[in-house]
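This document starts with one chain, in the form predicted on its own, laid out as structure tokens.
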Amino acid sequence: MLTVSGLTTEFRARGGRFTAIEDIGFEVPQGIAVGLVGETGSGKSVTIRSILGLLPPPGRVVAGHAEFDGLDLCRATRPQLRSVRGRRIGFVAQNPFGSLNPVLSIEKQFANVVRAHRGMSRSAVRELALERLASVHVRGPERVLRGYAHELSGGMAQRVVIALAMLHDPPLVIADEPTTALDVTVQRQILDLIAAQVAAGNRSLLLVTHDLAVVAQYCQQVVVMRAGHVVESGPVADVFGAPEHPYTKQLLAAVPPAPWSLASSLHEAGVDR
């Protein structure tokens, strides 16, 4: 579904450059939860920017390739960089009230979603609208339709940025650190329905998380970073059950006690706490 090979991110600015990322190579494969996992600063979400195309300046990919569907995202222009987003490719952001536009009712921002790929009538994409917020078990989505950013919970916010994202059932979903932004009550519901609707559309995820537990739960393979480059990577069980790289035996000896459900995950995926 995406192959990355020999991705190399730099910003450069009047002091100098810094390269970002260097040489990443991963592999998502149909129907398949990949894990992209690493401590803050490692490079997880350049990495994801760069394949998107949505790296801020001064940032820029000096080499590699992601290729996706056919394209390298790394060399598509614009046009077919926005064909492919939102249409191919489904992206849940850190922050949901960042992803999500405060001056535009949340019913216009569907319609601008659904009209950026095809066209269809008012009724129609208002019908779409309100079955993506059921399928995504948003209360009351007619209220939420008529309403805005601000008066949704972080929790409801983050539904409904899914729920743009899954809009033109989209063959992968790119999700960074998608709970980062919630309260812990919040975000194991979250994740499943992320998970769910991953599964209900044979669809493949890239989840990008600092969370080991999270990616031994929900994926079924994992890439570990650090300081922007690819330590290890493999089926979880695998690499969680015998890491061979130090940083990832470190990560995993950094896993806090945890209980219920996490814990058994990280018992399954091999790892004897």
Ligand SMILES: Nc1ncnc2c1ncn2[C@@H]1O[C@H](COP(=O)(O)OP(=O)(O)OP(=O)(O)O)[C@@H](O)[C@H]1O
Given for the second form:
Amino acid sequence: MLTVSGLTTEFRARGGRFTAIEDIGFEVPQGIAVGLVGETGSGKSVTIRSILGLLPPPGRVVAGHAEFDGLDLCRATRPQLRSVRGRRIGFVAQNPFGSLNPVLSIEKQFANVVRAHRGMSRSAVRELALERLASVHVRGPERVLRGYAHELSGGMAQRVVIALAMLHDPPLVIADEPTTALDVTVQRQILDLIAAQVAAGNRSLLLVTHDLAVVAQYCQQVVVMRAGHVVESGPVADVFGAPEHPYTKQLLAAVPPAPWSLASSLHEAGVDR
Ligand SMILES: Nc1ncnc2c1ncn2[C@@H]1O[C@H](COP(=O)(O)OP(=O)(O)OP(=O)(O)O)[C@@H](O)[C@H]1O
Ligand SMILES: [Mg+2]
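I've shown you the form predicted on its own. Could you give me the structure of the form predicted together with the ligand?
After this comes the whole thing, all chains and molecules, with the earlier chain placed first.
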């Protein structure tokens, strides 16, 4: 579904260049959830943004490929990327308020996403938006549609972002720490919601998180990053059950003890360490 190889991204500024990620390679197979983990600054977001063509300047992909739908996203044109992001890859970022437009009503934002990719009447857009808001369990969807992002709680705003990201039924969903900006009490609900939407459409998921228990619960495969490199990857049961790289061992050792921990998630997944 998505094949990343040799991906290398630099930030260039006056006086030098900084290689944020180097020679990154992994696959997200059809219908599989892949967790991308690593400590802060390891290059998870730069990897995702390199794939999606959303690197902030002065970031630049200097080598490698991200093959998706027969297209190398690293060499795609802006219109091609925009089309892929809207229709084929649903992206959920960390901060929902950064994804929503503060000066447009939620209804207008649904209309913009729909119209960018297919023609539809205003009432048809409204009906579709209401149906999708209901599917992500947004309470009072009529009122939400008339309103603006700032009137929503963080959890509700992220539900709206998820509904927008799923609007065109994309076969691949990429979520970059989709819950870290949210209240702890709603984090699991949002992850459950993403997992349910992914499972319902037999989609693939690339989930960035620094929480190994989340990977154990929601993903079948894991890619471990450190300092801009992939240090280990494979099925969750193999990597967490018998980690090969010292860094992965260290990450696993840092997980707090049961009952809320990785150990219990792994046990539920049928892995005993
Ligand atoms: N706009 C930028 N300009 C310069 N350097 C950047 C920029 N964005 C990221 N970097 C650098 O690239 C490296 C990787 O950052 P990245 O944001 O991908 O980390 P991350 O793994 O997503 O961390 P976190 O878990 O904190 O989100 C870091 O050293 C960071 O300082
Ligand atoms: Mg990040």
